[in-house]
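Only one chain comes next, encoded as C-alpha cells, the form predicted on its own.
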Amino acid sequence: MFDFCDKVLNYAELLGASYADIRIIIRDIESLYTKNGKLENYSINNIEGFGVRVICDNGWGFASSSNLDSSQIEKTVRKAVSIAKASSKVRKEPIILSKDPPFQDRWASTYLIDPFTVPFDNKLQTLLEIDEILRNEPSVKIAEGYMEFRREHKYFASSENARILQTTIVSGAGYSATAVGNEDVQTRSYPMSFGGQYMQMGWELVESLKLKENAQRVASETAALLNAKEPEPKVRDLIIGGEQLSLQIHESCGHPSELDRVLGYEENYAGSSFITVDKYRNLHYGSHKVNIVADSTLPNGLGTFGYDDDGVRAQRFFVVKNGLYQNYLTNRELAYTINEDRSRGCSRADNFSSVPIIRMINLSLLPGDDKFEDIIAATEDGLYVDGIKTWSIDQMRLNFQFTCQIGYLIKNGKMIEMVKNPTYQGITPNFWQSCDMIASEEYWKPWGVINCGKGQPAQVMMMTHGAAPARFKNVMTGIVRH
C-alpha cells in the first residue's frame, strides 16, 4: 500500500503541490440490532477508498475515490490540486503548519479475543436471551438489543516522509427496554445509552460487560420509572453518575475547546464557545477540584491512535488543570493562530472520504479523593443522576439543559427516592465551579462516544469520556413548567 501512496505523492508534487498527504482505510464493520426477540438487521460491511490532501498556491484541495486502483490516482490528484489553485485565489491568510516531525511507525491497538471469529450464533444467542429476561417484565413494551464491531487498517503517507500503519478493533454492545402504562412512556439502557458501551477490544468487553446480570434491574427500573413521580423545581446540590458526566465533559468541555470552533468554523452548524482567544489559559473555568485531560493514549479509548490524521504523535495534556483553562484542542494548520509550534494531535477525519478537522479525543475529569457513599452521606437537600435522555445546549456551549433517564431524591444524607425525567440546567463555568466533591478512582469508568457528528458535510467521531460521580452545589433542577 506504501507504494500505492508514493505513486500518489509524487504525482501531487508533480503537479506543482507544496505539500501533500494520503490516508487510505480499510475497514470491516459487523454489526446486529434485535428487537422484541427477533434479528431485525445483521450486516457486514467493507469500506475501502483513499482520500488526498494538498497544499497548491496557498489553497487547500481535498478528493477521494473509492477504488484502490492505481488508474485512480490521476483523476483523484488532478481533482484535489485543482480545487487548491481554486481555492487559493479566495484565502487571505497564509497557509502555516506546525512544525511537528515526521513518522515511520506501525501502531495497534490491544485485544484478546478478534470479534471477528466469535461464531454469529454466539452473538445472536446472547442478545436473544437478554431480550426474553427484560419481555418478562409485563410493563417492558419493547426490547432492542445491539452489538457492532470494527476493524480498520489505516495507512497515512506525507511529503514529508511520513509513513504509518494503523490498526484498530473496536468492540461495542448494548440493550435498552422501553415500558408503557400509567400514561407514559420510560426507557433505561445498559451499559450506556445510543447502542452501549464501546471501547477498542475484542469479544472479551462483551463478556465483561455483565450484559445479562444487569437485564432484570434494568427492566424492574423501567417498570418502577412509570410510577415514579418528577422532581420538584429547585435548587438543591446535585451528584451526577459517569454515564451523564461523560456527555456534559463532552458538550460543556470537549466542544467549546475545538480550535476551529473557537475561531468560527462551525457557527453555522453547531455554534462556536464561550472559550474565546482572550480567555485562553486565563480562564477559571472549574473548581479546584476539576482536572481534564485530553489523552489519545488512554488504554481501549475510542479516540486512541498512535497518531492522528495529519501524522502528529498522540498525547496527553490537560484542558483544566486545578480549575484553570490550559489548553485547546488543535491541528497543525491552526496551531500558529495561539502561538503554538505544534500540534495537540487532534486532527481526525471519520472515512477516507473526509477532510480531516479538528475532533475530540479522549477527554476526562480525572477522578477525585471521595467515596460515592460519603459524596451522598455528605448531601442533606440533594438529587442524584444518571443515564443520558436528551439535552440541550446553547450556540456558545453555555447555557444548558439535560435530562437523565433516572434520578434518586437524596435527604439528610440517604437516597430516598426514585424520580423520573430529573432534569438540570446551568451556565458551563458556574456549573463546573460548583464542583466540590469527586469519587476515587475506584468509582472512575471510561464511557464510549459513538455518535459525535461535526463538520459540513456531517462527520461521525468516536471518542471516550472517563468520569467518576461528582457533586455539584446549589444546582438549579427540575422541569418550571408555566
Contents of the next structure:
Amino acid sequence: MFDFCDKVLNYAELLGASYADIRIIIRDIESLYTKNGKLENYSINNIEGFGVRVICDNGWGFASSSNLDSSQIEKTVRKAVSIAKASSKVRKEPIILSKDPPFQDRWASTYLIDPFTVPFDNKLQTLLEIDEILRNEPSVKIAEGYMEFRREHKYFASSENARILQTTIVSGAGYSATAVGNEDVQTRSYPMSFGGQYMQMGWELVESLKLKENAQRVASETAALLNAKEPEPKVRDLIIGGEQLSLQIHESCGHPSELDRVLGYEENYAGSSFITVDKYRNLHYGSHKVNIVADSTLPNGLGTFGYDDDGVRAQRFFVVKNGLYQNYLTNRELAYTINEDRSRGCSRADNFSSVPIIRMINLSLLPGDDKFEDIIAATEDGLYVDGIKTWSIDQMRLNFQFTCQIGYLIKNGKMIEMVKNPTYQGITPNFWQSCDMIASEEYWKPWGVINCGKGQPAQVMMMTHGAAPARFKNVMTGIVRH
Amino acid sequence: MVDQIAKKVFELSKAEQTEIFFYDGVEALTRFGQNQITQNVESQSQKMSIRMLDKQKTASMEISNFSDKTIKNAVDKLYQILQHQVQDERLQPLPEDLNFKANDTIPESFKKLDENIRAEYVKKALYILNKQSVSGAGICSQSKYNVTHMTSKNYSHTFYDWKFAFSLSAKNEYGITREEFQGTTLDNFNIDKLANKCIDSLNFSKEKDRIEANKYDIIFTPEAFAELIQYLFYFSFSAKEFYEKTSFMAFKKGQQVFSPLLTILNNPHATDSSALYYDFEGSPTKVVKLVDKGYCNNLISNRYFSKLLNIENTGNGLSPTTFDCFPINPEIEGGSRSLEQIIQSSDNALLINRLHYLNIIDPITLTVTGMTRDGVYKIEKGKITTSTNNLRFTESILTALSNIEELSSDRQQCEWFIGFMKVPAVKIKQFNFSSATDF
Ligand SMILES: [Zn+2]
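Now the other one: the form predicted in complex with the partner chain, given that the block above is the form predicted on its own.
Starting with the chain above, the whole complex follows.
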C-alpha cells in the first residue's frame, strides 16, 4: 500500500504541490439491529478508497476515489491540484503548517476477542434475549437492540516522509425500550442512547456491559415514565448523571474549543464560538472544581489513536484547568494563528472521502472527591437527570437546552419522585461556574459518542467523554411555556 | 458497467432472489470563511449494496471494490450469512419486470460547473461584501449521483439527483445575516442579488433592541420555516409510526389539526426537482395530499404497511428492511400575498431569518426546541425597524401550525434528502420563546 502512496505523492509533486498527503482506508463494518423480536437489519460494509490532500500555489485541494486501482491515481491527484489552484485565487493569508515532525510507525488499538470471529448466532441471541425481557413489560411496545463492529486499516503518507499504518477495532452494543400509551411515548436506553456504548475494544466489551442484567430495570423505568409528570419549571440545583454530562461536555466545551470554529471557518454552518482568541487565556470557564482534559491516548477511547490525520502524535492536554480556560483543539494548518508552532493533534476525517478537519479527540471532566450519595444527600431542592434525549445549543455555544430520558425530584437529600422529559437550560460559562460538587473516580466512566456531526460536506465522528455525576447550583429546569 | 456487475452478482447468487443498489456519485464543495477559501474538496464514490432474499430471510452487504474476486467473495459470504438469519414473514418479494430510467437531462448551466466557476462565484460574493466592510463565509457546492436498483427478476430502475447550492453568511460589527440558493439549475442564480440582499439585511441591524423570552407573533422566512417543518415531515405521516402509535396521526387522522390555510403535498413527480417514479421497493410513487386545508387525511406507506392497514400503497418505501416511509419532495402550498406584503400588513411581529440546532422533545405533540440565528427583526406598523438579540423557542409544531395567520405566495426550494422541499414564508401568532441570549 505504501507503494501506492509513493506514486500518489510523486505525482502530486510533479504537478507542483508544495505539500501532499494521502490516506488509504480499508474498513469493515458489521451491524445488527433488532426490533420486537425480529432482526430488522443486518449488514456488512466493506469499503475502501483513498483521499489526497495538496497545497499548491498557496491553496488547499482535496480529491478522493473509492477505487484503489492505480489507474485512478493520475485523475484523482490532478483533480486535487486543480482544486488547490482554484482555491488559491481566493486566498489572503499564507498557508503555514506547524513544525510537527513526520513519523514512520505502526499503531494498533487493543482488544482481547476479535469481534469478527464471534459467531453471528451469539450476537443475535444476545440481542433477542434482551428483546424478550424488555417486551415482557406490557407497555413497552418497541424494543430495539443494536450491535456494531468496525475494523479499519488506515495508511497515511506525506510528502514530508511520514509513513504510518494504524489499525483500529471498535465494538458497540446497547438497546432501548419504548413505552407507548396515554398519547405519550417514552424511551429508556442502556448503557446509553444512540446504539449503546462503543469503545475501542473487542467482543469483551459486549460481555462486560451487563446488558441482560439491566434489561428488566430499564423496561420498568420506561413503563413508569408513562405515568410520570414533567417537572414544573423553576430554578433548582441540578445533578447530572455521567451519560448526560458527557453530552454537556461535548456541546458546551468540546465544540467551542475547536479552533476552526473560533476563527469563523464554520460560521455559515454550525456557527462560531464564544471563546474568542482575544480572551481565551483569561476566561473563567467554570468553577475551580472544573478540570477538562483532551486526550487522544485515553485507553479504549473512540478518539484514541497513535497519530491524527495530519500525522501528528497523540497527546493529552488541559482544555480547562481549575476553571480557567487553557487550550484550543488545533491542527497543523491553524496552530500558527494562535502563535503555537506545534499542533495539538486534533485533525481527523471520518473516511477516505473526507478531508481532515479539526475534531474533538476524547474530552473528559476529571473526577472530583465527592461520593454520589453525598451529593444527593447535600441537596435540599433539586433535580437529578440522566439519559440523553434532546439537545440544542446556539451558534456561539452559549444558550443550551437539554431534555433527558429520566429525572428524579430531590427534596431534603432524598430522591422522591420520577419525572418525565426533565429539561434544563443555561448559558455555558455561568453554568460551569455553578458546578460545586463532582463525584469521585469510582463513579467516573467513559461514554462513547458515535454521532458527532461537523463540517460540509457533513462528517460523522466518534469520540469518548469521561465523566462522573456532578452538581450545578441554581439552574433553570423544566420547559418554560409563556 | 452496472449491468455487467449486476449480471455477475445474479449469476453467482444461490439465493431465490437477489437485488443490488448501485450508487455512483460526485460531490464537490468549496468552503470559505474570513474572506478566503478555506476548504475545497471533491469526492467520487461508487458503492453497491447486495441484498439476498431466500425463504423469508434476508441479509445485505455493501462493497466498493468491484473486481471479480471481491464480488465472488461478497456473494458467497452473503449467502452463508443468509443461512443464519431469522425468518421474517413481513419481507416482501423483490420487484420484477421493469426497465425504467428517470430523466437525466442536466441543464447546461449545471454541466459547466467546476472548481474554477465555484471559485469565481465566491470571489464575486466576497468582493461585493468586502466593498461594504462586510466579511463573508459560506459554501458553493455541486453534487450529482445516480442510483440503479436491479433485481434478479428482470427489474431495473435508475434514478438521478443533482443539486447546486450557494450559502452566504455576511457579518459586520452590527450583526450577521445569511442568504442561500438551492436548485437543479443555475438559471435563476444571481450572486450579486444574493450578496446585496445580505447587505440590505445588515443595514437593519444597525439599531438593536433587547427583547426577552415571551410569546410573539412571528414571520418565518421560507428557510426558517423549512427548518421547523422538517420535523413534521420526518415524524408524522409514515404508516409505520401510525401503526406504532408514535405520531399524532395515530390519534388525529381524518381530523382538522391545522389552520385551514395549510395544505401539504408529497410530490415525488415535482418537475423542478429530482422526480422519483418508483420507490426502493419498486412501487410506483404517488402524489399524496398529506394535509388538505388543515385536515390530516392521508398517510404515506409502503408495501408491508399498506397491506397491514388496508390502505393505498403510496410508494414511499425507501427502506425495504426496516419498512420506514418518508415524504418525497414535500411541498407546502403558498398563499396569495408575497412575504413583503405580509410584512407591510403586520403591526407588531418578529421577522426571523433562520433557525438553528432544532431537536425534538416529544414526537406526539411535535414539541421542538431550537434557536433563532442570522437575523431577528422587529416589524412595527408594516416596517422593519430594528434587529434584536436571538431567542430560544420551545414550541409544539401542532400548536404553531394551527396558529398560522398567513402563508406567502413566494416559495423557496430548501434542503431535503431526496430532491427538495418547497416552502413559503409563514406568519404564526403567539409562538413560544423559552429563553434569550445576549447576542
Ligand atoms: Zn458534536
